[in-house]
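Below, in structure tokens: the form predicted on its own, a single chain.
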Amino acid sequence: MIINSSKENIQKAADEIISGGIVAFPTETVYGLGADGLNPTAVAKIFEAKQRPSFNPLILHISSSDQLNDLVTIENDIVYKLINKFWPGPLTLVLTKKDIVPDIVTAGNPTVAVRMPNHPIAKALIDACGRPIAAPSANQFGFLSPTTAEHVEKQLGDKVKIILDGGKSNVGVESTIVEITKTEVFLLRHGGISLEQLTEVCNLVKVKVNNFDKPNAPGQLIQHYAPNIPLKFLSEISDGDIKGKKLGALFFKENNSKIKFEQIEFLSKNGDMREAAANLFFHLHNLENKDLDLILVETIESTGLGIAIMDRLIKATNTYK
């Protein structure tokens, strides 16, 4: 049930996250599936609400940098510099865990991912609960990451029997993660804060290659973030991939395809990728509500958060190949 964010219903939300429920919330990226960070029970909820699969960790969500001490070891001054920088903002940090974090939140991983939200019903709801929320996105696994609280009911339904509503998100994809080891600093995952902006605070930040098998941090399966309607780069598709089909379209900021379309979306007219990125999920579940065959979607210029949003799109692309 979608209600608005009072602060009654705020408590209302931390109440059922204390006693062992979960809540859909708004962050600045997506919305979330929390429940209490530090109960194993309450977090197995989550799992079995989205059909998540157990391998893959989940980000404790925090209000103050305080909280940071009581979860994770810091062995690198690094991770100061980029909460100084970062925090609160869509950065997560990969950190060595201390024995409160249970097991089910890391996937049986020695490091937990961590990340201070930058948005107010976030910040009140964690403060509310007065401990760490565990949160992924709140959708089902592997479809479309949800940016409005239509998109939560519409993909959990009453599998969640709270979802405070706080508008559209603003950043509109999940947060970048970096894990931190004692030398070295690696880019796990593309989001909302770009590679170029990490680079200022720390230079020597090294791309990971994904480990499919074991992630120990959310968003590195090589399938994710799809539609329920099949999604192709434009750029791939023959003239045999489209006859007879209803064909939706997402681009940039402007359409040159000769291709007629039932419906077509701009992640920004203007061509502001800060505008694109939060718009991406919107878009693709306005196309998923409609009546199409395949959505076809344009290449982003892979630069800043171009990156993150090519990152989706290329793991949504390959659901369906």
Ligand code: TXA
Contents of the next structure:
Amino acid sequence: MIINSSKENIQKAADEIISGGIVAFPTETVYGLGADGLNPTAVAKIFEAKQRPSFNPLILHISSSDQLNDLVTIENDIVYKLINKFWPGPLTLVLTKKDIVPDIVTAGNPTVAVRMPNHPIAKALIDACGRPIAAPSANQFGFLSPTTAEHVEKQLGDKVKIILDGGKSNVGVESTIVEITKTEVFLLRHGGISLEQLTEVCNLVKVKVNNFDKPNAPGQLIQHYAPNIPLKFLSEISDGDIKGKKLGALFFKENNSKIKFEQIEFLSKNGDMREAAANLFFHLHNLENKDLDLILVETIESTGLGIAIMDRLIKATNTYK
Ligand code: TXA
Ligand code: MG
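What would the structure be for the form predicted together with the named molecule, given that what you showed me was the form predicted on its own?
The next block holds the full complex; its first chain is the one shown before.
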């Protein structure tokens, strides 16, 4: 059930987490499905609710950088530079874990992903719990990420008792994930902090976006970020693909196509990439809610946050290839 984020309700949500339950809550990137990050049984409930086929590692959410030292060993000073610049915010750091972090959180990895969200309700919830909250995006495995409480309700409403409402997430795509070893920095997922922003702080970032997720690697693809209506790039369709179909469209800023659409959404009429990222999942949810046969999306220029947007769109279209 969606409830407002009054002080009492945040406490209620914290009590639910402390007693081993799961709660959906807003962050600036997307809504998270949270459980006590130090309680393995509670964390298992997240996988159950999301119907994840395997135990993918989760991000631990903290509300102050002091908490980081309880969870990880810091072996590279770049960590401090990144924290100073980007926390709280959409940057997740993958670091060597301490014993206190349960294996189910890291899927057996010696590293753990940690993030300090920049959202007052997320912060208040973590504070009230007094422990890190493990949280993936609050969607069913493979489907669209949620950027409003209603999006969470649509996919997980029957599985989560408490959905804290915090309005629309203003970054709108997931956090950027970087792994930091003693000597190197690897970018593992494009997200709310662009590669350009990262390289201003540490000039040697190696891009190592998971092979598993790479487009054009047949057989290795899994469903990801996909609406439940087929999605294709406008540039890749033929007349046969669209004939007789009820079509929706997602454009960047204007409609240059001659095709007739039942429903059109624009990411940013001003052509602002940040606004486009913030609205990406929101518009895809709007299209998914309409009675359409196919959604056509425009290719976005791959610079800055455009890389994160294209990453989500490529994975979503691959689902239907
Ligand atoms: O913005 C976000 O990051 C949102 C909000 C809720 O904070 N969370 C999110 O979580 O996107 P999720 O579970 O949907 O994605 C987490 C990603 C997964 O792709 C996972 O493989 C990666 O983080 N990850 C987690 N721990 C890792 C680790 N130890 N090493 C490498 N990758 C890791
Ligand atoms: Mg996710």
